[in-house]
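This document starts with one chain, in the form predicted alone, laid out as structure tokens.
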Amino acid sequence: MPPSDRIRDHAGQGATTVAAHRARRRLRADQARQLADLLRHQILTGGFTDDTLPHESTLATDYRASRNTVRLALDLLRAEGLVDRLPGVGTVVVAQKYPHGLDRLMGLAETLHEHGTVTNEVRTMGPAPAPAPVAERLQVTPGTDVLYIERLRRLNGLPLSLDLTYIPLDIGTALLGADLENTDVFRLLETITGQRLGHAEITLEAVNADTHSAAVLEAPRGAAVLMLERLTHLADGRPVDLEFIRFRGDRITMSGLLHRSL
């Protein structure tokens, strides 16, 4: 074989080897991500005794994965802040996410009452001209004053969410003297109006924390937070509460029960 052909043949074999190596790495990364998803579910549902994960070799056997794949999966969970490795102990759960249901219309304290005490730090509260998008959603004239409230909400003392709330002023005025530090706005709205809340339209998305939100939530700047936009209506259909809620994504998990309807 001419030297030039041997060189081309060797180069071709090298390219094949590199491609195969990259394919194996991608496959292992995919498998690690899949395993991390399964382990995350176990962690969030309290599936590990004493919050200690089984040994890597046990996880490898149970999930039919290689030790390298298990290590990569645990690295992903460690990067999320869910687990850590302690010398002489192993991999342990170091953070807890609290379940927030999406299939019932409830305030935060009502939702998380089984997990501790929710307290509210009212950072800003008072009348403010309604921006056009807010006025449209609340069905008031643009520029009309609405009640604006900014609250930092804590669960067991830890920052959980930053809530920005807009309420029509004819209802919101009665909130000015209310105990917003210890009471959900939902309960106060029902008391003030004499009506039950009816339904809410929600949108949930992940956004990066801006400088202000990150500082208030004590989260890293640019960290992903869960943004819940919610427009709540009274039982008679009137929109009364427009909220933009930024949850720390490392402390909350959203869930719901959906029924298929064609």
The other form holds:
There are 2 protein chains.
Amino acid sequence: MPPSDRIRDHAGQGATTVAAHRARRRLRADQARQLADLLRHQILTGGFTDDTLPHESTLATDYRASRNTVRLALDLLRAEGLVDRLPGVGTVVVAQKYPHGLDRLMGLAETLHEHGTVTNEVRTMGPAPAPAPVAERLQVTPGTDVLYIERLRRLNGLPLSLDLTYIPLDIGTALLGADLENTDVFRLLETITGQRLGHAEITLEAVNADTHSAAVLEAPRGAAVLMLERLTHLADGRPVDLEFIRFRGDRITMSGLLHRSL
Amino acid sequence: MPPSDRIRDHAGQGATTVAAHRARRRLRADQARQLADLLRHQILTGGFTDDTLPHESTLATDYRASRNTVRLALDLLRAEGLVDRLPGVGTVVVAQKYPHGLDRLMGLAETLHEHGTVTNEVRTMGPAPAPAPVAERLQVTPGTDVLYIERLRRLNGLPLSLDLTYIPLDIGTALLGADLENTDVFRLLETITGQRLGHAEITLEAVNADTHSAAVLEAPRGAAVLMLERLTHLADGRPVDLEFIRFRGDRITMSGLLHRSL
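Would you mind generating the form predicted in complex with a further copy of the same chain now that we have the form predicted alone?
Time for the whole complex; same chain goes first.
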């Protein structure tokens, strides 16, 4: 065998070993993710008695996984802030995510009423000239004043979302004196207009929070945020409420039902 | 004035200056976020001609914002990977987010057919004993085999999502020989069972990608991921497809219509 072939051969063997090592590591990571997703579901739906996860060895048996995979899966859930390991107790659920309905158009206090009290810190409120994209969507003349509101919303005192809201001024003026700290804008809009809300176009995205938004939400820098853009119309079709909402990803889930046929 | 009071007085003034400085910085950051959200909507809906944003001074005039605020807003959008600054050209849109329908139950290729071709890299596929939470939701006996599939899904070659799928084996077996690389599981399920799909329970969350998932999706570590858990039923009600899907947050939006009354 010529020397060059021997070298190639050795290199090949080295590559195989590295490849095999990588494959094992990849397999372990894949299995950990798979297990973490199953545990995540149980965590979010309150499936563990006393919010305590079974012992690692029990999980390993139940899920036919190695102890190593179980530990990696728990590490993933801990990194997400869903569980924590308490010495002498085991792995406990530490985060609660609240389910925001995705089937019906509802305000935050309305959709979370079973889970506690929503309070709103009004950070900014007042008339401001509508920029073109706001004017267009709210069907007002660009540059005319609309009501701009910025609220930090809390559930049982914990920051949940940061909401930026634009409302046509003829309706918005009546909001200026309203109890925005304790009432959903949706409810106030229905009271003011004497009309039910009709529908809303929504868009959901996952984004990393910028430094300032993260600070306001008391979340780590770069934390995943569920971003909701929503244009809400009255029952008669008039658009009355344009919102940009950043939900803390670790505190909210959106749940709903989809049908195959419309 | 006794010395202690003078000191206190100075400290007080210092605090006021710091507070005023903080307030200004907070205001600027709030205004930048507000502007960024408006620009984001236009970016996502293709509202800028040639995918190029107007000059900073034009944006400043249009949005009655300071140049400083405009720059901060563009920084936020750049940090999210939505725009980039090209010397001599200006600020251009560099990311495209694809709209996933949230109104009807649809497979990925189906919902994105206008935007290009979906291909699926099957990373893992085979029968595996159903863990209790999977068995319960798919209504099979715990420990009986279900088909497990792991796919990396791409649109026009770009990684879009990582899907973990569980399917009862009586249906799953027929999937083993199917063209999973080019066909939605939804479509295959309807072909195999000779039945339309009926409905699905979905849950959406925003999470930070773990290191391994980020690597598979070719996204930065900690990137925001839109996580979709979906249990799909046949038209006759039988649950046939449990999925855990991680969408790259910078490539997918979910859009739909909500109604106030059901």
